[in-house]
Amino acid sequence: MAAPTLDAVLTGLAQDEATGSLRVGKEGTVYYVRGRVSYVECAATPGVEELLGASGRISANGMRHARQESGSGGDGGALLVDRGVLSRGELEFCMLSATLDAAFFLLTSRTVRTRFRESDAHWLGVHWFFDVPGLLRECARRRARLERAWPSEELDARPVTPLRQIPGTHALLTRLQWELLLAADSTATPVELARRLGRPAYSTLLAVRELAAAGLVMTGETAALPKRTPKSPAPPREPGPAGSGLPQVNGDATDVNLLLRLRDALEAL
C-alpha cells in the first residue's frame, strides 16, 4: 500500500481535531491546536525568530532568553509583547508570514515519513489559526503565481546572477527586487538570499522569477546568448517605492478572508 501524501496526513489530523506537532522527516514541523494549524516550521525557510532578528527588533541572545523563560508549554510571544519588544499585531503578522512561507516549501517536499506528538506546542505560543483546506488552497495559489511570473523551476535552486546590462533604457523595481540585485553575488540561491536579507523565502523566490522575466538575472536562455561588450555603462536602475512598516492585524484570526487580504502585503516583503 502506498504511503499517504502529506496533504492527506494534514487533512486527517484536522478531521481528528488533533493537538500537537507533526514532524515531517528532517524538513519541518506542523503545529496543531484542535485540528487547526497554529504554526509551521521548515528547514528551508526563515522562521519567526530569524525574521524578528533580521528586522532588528530583538537580538539572537534576547530571543534565546525569551525562549528559556517561556519554558515548555509557555507563551514566549506574549512575553515579548508584554515587554514591549513588539506589538501584538507585529507578532501575529510575523507568525502568519512565517507559516505561509514554511507551508509552501514543506508541501513541495517528497518526504512522507511523519511522526505526531500529542500536546506538543511551539514556544512562541498560539497567535494565529489556519484551517488546513485554506492553507492548501493558498499554497496552490502561490505555485500558480510563480508559474505566471516565470514558468520554469530553473532558478529556484541556482545561484542568482544579475546581468550587467538591462533591456531598454530603464527598469522599474520593487524594493525587494532592488535589494536582491544588490545582494546577489552569483553564489547564493534565492532561499540563501532570503536568509541573508531576513525576507520570506517565497517572496524572494517570486522576486527572482520576476527579475528573470524582466531580463535582469541570468537564466538558461540568456546564458546561451553570445556575450556582447557594452558600448556605454548601463543606466542606473530605479528603485521602487519603499515599503511601509508591518501592518497591525485586526479581526478574527480564523477569518480566511483577512488572510487573503494580507497576502499581497506578505509577498511585497
Contents of the next structure:
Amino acid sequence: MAAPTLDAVLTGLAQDEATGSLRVGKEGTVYYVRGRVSYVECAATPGVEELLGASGRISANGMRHARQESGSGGDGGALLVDRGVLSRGELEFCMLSATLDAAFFLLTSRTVRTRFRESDAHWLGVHWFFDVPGLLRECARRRARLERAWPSEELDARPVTPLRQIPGTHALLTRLQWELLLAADSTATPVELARRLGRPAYSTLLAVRELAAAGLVMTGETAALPKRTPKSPAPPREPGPAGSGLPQVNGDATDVNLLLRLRDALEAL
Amino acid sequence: MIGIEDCLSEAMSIPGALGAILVDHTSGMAVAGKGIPDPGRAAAGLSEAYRATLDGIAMASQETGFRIEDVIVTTGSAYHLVRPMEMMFDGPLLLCVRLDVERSNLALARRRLRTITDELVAS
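Moving from the form predicted alone to the form predicted together with its partner chain:
Whole complex next, starting from this chain.
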C-alpha cells in the first residue's frame, strides 16, 4: 500500500474540517482551524517571531515574555498589537507572509511521516486563513514565478557568489538585491542569507535568481569550471527581463582597453 | 487601527470606487480583493506595472533614494491609483484602487488612500 502524499494528508484534514496541528517530519508544522490553514512553520524559513525580531520591533526577551503571558490557547498576536509592537494590518501581513514562505518549502517535503495533534494552536493566535487548494495553488504560482525569473534550480542551494565585474556599465538593484550582494560571502546559500537578513526565504531565492538573470552572481556558466547538470535548461539569454531580441551590445571600456593592449602587443612582435 | 479586510472596505467606500486589491509586490500575489473579477491576473499585472514604473523613474530621475508616493494611470473610463506601503521586512504591499472617472474626485481619492494606508501600517 502506498503511503499518502503530503498533499493528500493536507486535503484530507481540510475535508474533515480539522482543528489542530500537523507535524511534518522534523521540517515543520501546519496549523488548522476548522479545515482551513491559519499558520505554517518550516525549519528552513524564518517565522513571524524571527521576522519581527530581525526588524527590531521586539527583542527576543520581549517575545519570550509575550509568549509566556499569552499562555496556551491565548492570542499572543493580539497581545503584541495591544503593546504597540505592530499594527493589526502588519500582524495579518506578517502571519500570511510567513505562512506562504514556509508552505513553499514545507509542502515540497518528501516526508510522509506526519502526526496530527487535535486542537493544538499556535501561540500567536489566528489572524489569517488559507484554504488548502488556494495554498497549494499559490505555491505552484510562486514556483512558476521563479522559473520565469531564471529557469534553473542550480543556484537555489548553492552559496551565493557575486561577480567581481558586472556586464555592461550599469546595474539596477532592488533593496533586497543590494543587501544580498553585501551579505553574500561565497559560503552562505540563499536560504541561509534570508535568515541572516531577516527576510522571507522565497523573496531571497527570487532575488538571487533575478541577480543571476542580470549576470551579477556566479552561475554554472560563469564559474571557472563550468559543470552544467544535463537537466538545467538553457540560460535565459533572449527572453530575459532586459532582453529585446537584439544581440547584447557591450560598450565596456575595459574591452576597448584590452583590444588596444592586444593591438600594441601584436605590433610589438 | 484597521486590518487588511477593513482597509479594502475603506478603499471601496471612496466615492467612485469600482474595485480594490492588495498586492504583495515581491511575489506578485493578490492578498485580498473586492470588486476585481480576476485577482490573480490583476495582481500580476499591477505588480509588473509598479516594477516598471520604479525602474523607469529610477533611470529618469536625478533624485537619489526617492520613494514613490503613488502611481496614477488614467484610462478612458477609469483612474487607477497604486499606493505602496513599506512593510517591516518585505514588500512593498500595494493598495490599488480603480475609480470611475466620471464619479470620482482624484485629489480626494488620493488623500483618502493615504489615510487608509497610514492606518493599516501605523502601530
